[in-house]
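The chain below stands alone and is given in structure tokens; this is the form predicted alone.
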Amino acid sequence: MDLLRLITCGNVDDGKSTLLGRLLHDTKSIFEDQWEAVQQASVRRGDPATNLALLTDGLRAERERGITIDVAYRYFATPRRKFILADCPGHFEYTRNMVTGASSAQLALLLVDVRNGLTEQTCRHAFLASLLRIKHLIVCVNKMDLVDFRQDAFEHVRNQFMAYAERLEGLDIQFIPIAALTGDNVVEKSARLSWFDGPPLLYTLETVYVGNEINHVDARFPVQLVIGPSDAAPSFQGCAGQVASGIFRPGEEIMHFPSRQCARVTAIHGPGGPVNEAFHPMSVVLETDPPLPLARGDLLAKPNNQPTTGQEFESMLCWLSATPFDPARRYVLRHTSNAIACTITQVRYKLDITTLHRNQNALPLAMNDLARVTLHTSAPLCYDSYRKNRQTGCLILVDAADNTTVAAGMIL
């Protein structure tokens, strides 16, 4: 079975942990003990009914306030799919810890309430999704049931986003009406939605396809791990690391980065003995010949497909940290397996998630904004832009004298 990455987003009180507590709970992926606690939980604060929230909502100040504070993570498996789950917060002070669990979904489930439609959250929450390069966005109309299932609610809402969703980038859209505290047309469909032709929620995300978002295309292999001769194997040079994208096969030649030397690939060790050939998300052992001036951050790819190389490019970065830019601190860049200093010489422009206006002098950068920055690093760094590939495009800066991180990036 194929895997399949997917987040959870909106408006505050949209139904986020409750529909994640609903596709847990109708199919049967809750342990015994774990559903007890819901339910004493749930009687503690006085809910008429088990709060399938609670379920995904597992801090205590998460449970003592009603909303979702940090990604929460689930796991649980269909016969056709394994699926993993990122509820992420939908109050704006939280958008950071959106799009961390954004960064590496593959589908985004879009939760808007059908009395309020679209709000300035569920519009940001859908242009993060867009910038983040998730192509398969579902926007489940939630709590149909608080407007007797009328079609026509659903529809207004959905022409609503429709109107928005002309500035968004490269996504596949699709609307499905659900009420996800009763389950209508969650895991089965609904008898009370007949006026709805498609299937319901869960079918879709068994069936929605996503192998074709893997890059097969451009070759890259950072570097981790350097592993010279020894006495057990006195000839051997090789390295290990995990496949950013593309394939790489024995006898095939490549090139080393930052030297451009190039050589060939001899033999690929993956955990169970040679492979014939290796591609991401692999970690595997790449045996070269001649030997390469291999370190730790270096990047082997293709000579006829060949990374960006520079010291100074743009990026879209989503500030973290609750302590805002200083330009007289130190950052270090961190590039797959590369760590390198790192200077933010020009803020180009903060952008306003709602309207996506551009303001140019709105500064300093602070917790949850988003601009558009230039970079420049100490050494040359080998690297793709996001749109072509999200493994070699995106970034994080790291406080150089605390070691917190303090932004993430993609490269433009």
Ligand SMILES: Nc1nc2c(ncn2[C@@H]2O[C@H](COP(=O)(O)OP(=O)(O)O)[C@@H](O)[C@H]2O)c(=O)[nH]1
The other form holds:
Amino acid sequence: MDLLRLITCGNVDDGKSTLLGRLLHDTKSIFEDQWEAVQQASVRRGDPATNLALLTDGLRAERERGITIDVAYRYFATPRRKFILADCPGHFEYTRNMVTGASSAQLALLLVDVRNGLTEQTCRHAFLASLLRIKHLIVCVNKMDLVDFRQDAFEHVRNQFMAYAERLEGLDIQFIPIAALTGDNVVEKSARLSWFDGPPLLYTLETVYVGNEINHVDARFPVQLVIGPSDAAPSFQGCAGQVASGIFRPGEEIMHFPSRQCARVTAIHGPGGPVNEAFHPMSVVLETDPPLPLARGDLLAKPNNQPTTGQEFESMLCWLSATPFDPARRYVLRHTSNAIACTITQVRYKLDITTLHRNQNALPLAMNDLARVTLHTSAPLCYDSYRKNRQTGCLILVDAADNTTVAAGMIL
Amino acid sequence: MSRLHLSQIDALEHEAIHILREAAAQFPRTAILFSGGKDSLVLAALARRAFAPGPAPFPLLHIDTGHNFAETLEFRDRLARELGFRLLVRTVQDTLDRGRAVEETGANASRNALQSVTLLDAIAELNFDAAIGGGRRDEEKARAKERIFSHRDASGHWHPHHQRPELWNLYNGRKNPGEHFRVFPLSNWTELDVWAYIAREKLPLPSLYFSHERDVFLRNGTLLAASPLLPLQAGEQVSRERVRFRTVGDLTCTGAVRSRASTLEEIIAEVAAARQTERGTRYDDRRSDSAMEDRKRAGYF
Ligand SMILES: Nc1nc2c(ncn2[C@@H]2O[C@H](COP(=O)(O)OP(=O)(O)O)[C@@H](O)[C@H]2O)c(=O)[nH]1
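Form predicted alone already given; the form predicted together with the ligand follows:
Everything in the complex follows now, all chains and molecules, and the chain you saw is the first one.
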């Protein structure tokens, strides 16, 4: 059994909660006591039927206001796969929430109400999925029951979407007609959608090939911490970390950054003992000969495939904080295992994610804004472009005064 | 399983180890909250692995309600010794004796909420920057939005609506003196994942988790252990049953389930077929729909 991380998105009322409730229910991931609590809460609120959305609205303020305001994580499993689903609310603070949920997702489920077709919100979500380099996008054309399960209604939405999606890169897009409320084509193939020759949604989720979105070519190993000698192992020195990309094997030559010193990997220790190869997302300890001048924040790569090193680079930035960007404030950049002082030297343009129009009047960067910026760090950083390498191309900015996470960046 | 691909349990293990190492790297002083329950056992085992061949740079911290099952305490001491952890214990009784909190009264009184006071006092006294907990997002709705690095203000409070967004595998542990973090390496595990890991790694468990005979009585739909700490109320009757516990906490509010599962494999089969959440057997979570959220805001585990 393997793991698939996914995100749900779509307009408010296009049926996200209903679909999620159905997936949880039909995979038997809802327990009786949770179900009873939701039933009771629905009665108290005066809802006409058991309100599946209550199952996923976790915090009291949300239940009271009837809206979801933060990313929540849900778990369900079938005999084939375990799913970790980031449930991103559709309205309030949307871009911020979707960027957060999408950062770790391998697949996005985008819901579209078949009656409304493509909306601005749908385009924004598809664009963000592509920007965050989610490989797989499944467009669920929902509420097919309300258009008598007509094929032309589905085709219309698909054609609209394909016309828009031409502008997006890197996405593998599939379309599935469903009715989340009645369960058509969610878990079981629906007789009412017999013209559709693809499998139902859950089967697609269980079988979609993931793993090809991981970079297994460019070997990168950020040093998370150094494991030094101890009573148990008086002469041990190794570096612990999570492989960001590529493959490391004992016997191979590696290059240490920033020293550019080379060494041979003598052993790789996984959680359960020595391993013959390490790849993303494995957490391992590398031993080298000769020992290297290691510190947290360093990077190991290979002599014939090196990262870019520099102090100034371009990045797309999504502003996450309610406090706008302020050049007078100090920011700390976190990238792999590094934390380093950083300034935004230029805001090149803000991107309107509905029209993809570039606005060059450098207005202040505020929450949910997406901009292309130039970043300058106080010391050199080893990185790759996000397009090439999600792990060594992503960063966050932290406000040095109040310590909050204010922006997410993707290096260009 | 294809090459260059991890099974889900391996993926979760590698993720948890990354988080544990990140906690060690970002916080000078960190403790593992250890109850002797299965989640904290898994944490301790993962921490051993994360820093091998060196020692884990964390002590274990147990907040003792004074309402423990004897089996749990004995197990706790043995495990800390065998895995080579320093064990720190702070007691709710001491918190009460020093007048820092007042015992709940009444039939359904519990020390569960009081643990938060003892825990926050211990974090302040021992000057911890972070406390690593075994909380999982699948346990309870309020937890589904909890961050992996979860900030606590200087009074130890959680602000669910002002959490830092958490992206990729970048964790922001910056804080001011006096504030602390809770770190949850098992966030993405489900109850079944924890059991599967225990079985795969053959981790020892307290006997309470396995089917045994015990004197129990029914209170508001929860099967509680007969104990001098729980005086019987009118109409309640003790009977001897074959039971086991799905969580091992405060015995005054931890419910038993009737079960014949006496091996890990049987327990896993039972958990997989279960129709109740494991917290559903916890009496205090049933008090209100937002009981957990309220406790968490106040600094609960
Ligand atoms: N007829 C019909 N209604 C649906 C379907 N899916 C969702 N709905 C309804 O659409 C409304 C909004 O759904 P909800 O799941 O709350 O949308 P969300 O805002 O995206 O989470 C609710 O009244 C649902 O019952 C569907 O397949 N068919």
